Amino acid sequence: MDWLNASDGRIETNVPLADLTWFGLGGAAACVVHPRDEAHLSDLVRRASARNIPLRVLGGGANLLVCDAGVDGIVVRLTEPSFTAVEFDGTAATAGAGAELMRFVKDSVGRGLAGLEGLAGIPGTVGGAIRMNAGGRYGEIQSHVIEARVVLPSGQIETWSRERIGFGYRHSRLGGAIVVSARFQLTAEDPDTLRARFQEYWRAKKESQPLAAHSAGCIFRNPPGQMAGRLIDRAGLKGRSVGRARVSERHANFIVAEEGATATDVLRLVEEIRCAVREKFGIQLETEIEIWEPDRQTCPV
């Protein structure tokens, strides 16, 4: 890819991107780029539309798999202070896309602002997480966005309100447009009843979920008035392994990658348990976790 440049910040090539994401599995990436700023990354997205070339952002990797094969094209991390800065202005926060979620629910925490503390447990990055509507039983992350900065595919940079964002159940109508930075409202409480309340979610999440594994959290999404989990586990599939790639006992919509484990290994399982799920239950499972397949080759699956 010889129009990259070095202003378009720090590039590396052949990477690989199971140290990168929470499943620890996948092939290699032929392009990372760190892009310096917005500006940058807005001369980035226009350049790779402009030449047809396939462009993803990679966050904290929670929510993926990479097939073994890996990615062709170029994968953008926004990992540059100006995408990972967090700054409070009283009850209002503005976060990059790149800081790391878990972070900046504790640092509001600790300020005494309430709202993000349902967010308890959930890894990632803000990006991702405003991309995917990130929550659970205690709350989503849509509740208290005001605004989200986006660069859009043509390269154009806007603000989003949270109505155009359109979000969903798991879900936003980001399309192909990149979260930079949000805005974010939270509201004033005695720290002391918030930082309690934040410990209960944390703790309620580690009793329920394989937390210490390598899984990507939950595979599929809950089907209308159903919850995924209890279904996979109604079907008889806790413990169900493809080759390294087991069912967790704990939390059954949960797939945990022991070692030597790979993506194809999920992907089968994944299907295993879809084609189980709808024979027995006739429920089509839709996955809630992001896969990244080869864009000149075919996922072995």
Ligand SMILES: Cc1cc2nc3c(=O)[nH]c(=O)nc-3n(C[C@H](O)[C@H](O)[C@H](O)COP(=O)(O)OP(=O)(O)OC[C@H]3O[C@@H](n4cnc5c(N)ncnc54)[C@H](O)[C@@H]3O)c2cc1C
The other form holds:
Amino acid sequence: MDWLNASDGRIETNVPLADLTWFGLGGAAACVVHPRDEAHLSDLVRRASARNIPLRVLGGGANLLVCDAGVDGIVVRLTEPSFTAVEFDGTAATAGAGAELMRFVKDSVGRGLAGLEGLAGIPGTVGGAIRMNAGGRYGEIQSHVIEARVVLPSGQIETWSRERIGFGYRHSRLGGAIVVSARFQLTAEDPDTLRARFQEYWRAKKESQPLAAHSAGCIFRNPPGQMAGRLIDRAGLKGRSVGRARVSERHANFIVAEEGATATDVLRLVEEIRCAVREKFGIQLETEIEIWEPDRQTCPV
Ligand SMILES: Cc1cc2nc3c(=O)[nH]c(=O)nc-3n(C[C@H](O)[C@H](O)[C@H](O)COP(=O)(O)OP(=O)(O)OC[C@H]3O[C@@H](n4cnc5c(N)ncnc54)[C@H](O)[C@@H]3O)c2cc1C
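What does the same protein look like in the form predicted in complex with this ligand, given that the last one was the form predicted on its own?
Below: every chain and molecule of the assembly, starting with the one above.
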């Protein structure tokens, strides 16, 4: 622990990441740091980069599969109040990257501010949602982001415009930049109409996806002009299992982890689905979820 110290924030070692991800799978993080604020985060990132220590940021763990071996290096969590605050200012809002996305969406809807209601039911944090450009058929977060404050691997803090963030389909061009907060532009709307729309979107999501199960949402990106879930379904894979990981009956692009599943079960099932879809339709599916593997670097603690 020679270069980490109490001023970096709360430090935990050997933390089971299964407890911090929606899949509920995978090994431990060698070290988890909860920086106090942006300045401490910047300093931590700069020192980790200088030492070549891998540093990852964990949001709500809703789009993540952690391998059974866990991860080396540092995992940063933006859980301190300076990263979770949300402030409204007229029809604009500033949200910390560590704020829970659903809380932010519900607060906006409750204030009669439209724009984010299409994200109803999407778990995770504001930071993770920006990195992944979270969304679906009712809209994407990118449409309402004005700018984001980011910490670069050098430790430099910058404000990036929406254009610079480079949003794409479930993608951004943030690279190694960590989002610390973002500013949003919303639109005033009749609260009752807005609430009804939010509830309709929420209901549609609950009906079509296994939200109560252990999963990471959609496993694969939709190939151009196709729906990955439909291809998996047409390949006859609904309900298919490897170990205790199973293709959801409700939504074929979801893999659900049952009691006793391992990350390896999920990875094997991912490969099996890929093979079957390639053989049947000649289409190579690409994963939408992030997969964390160990870096085999020296543990910093
Ligand atoms: C039941 C279920 C339903 C879902 N439905 C949808 C859906 O409808 N639409 C959709 O788009 N997604 C959906 N998802 C996926 C997931 O909710 C989104 O991708 C979400 O935005 C991930 O946010 P997170 O905070 O959990 O990110 P994490 O899973 O913690 O991390 C994902 C990636 O973002 C990075 N990251 C996290 N925080 C930051 C930050 N502050 N700065 C930079 N990078 C960061 C991580 O390093 C990682 O690379 C669903 C997931 C589940 C489990």
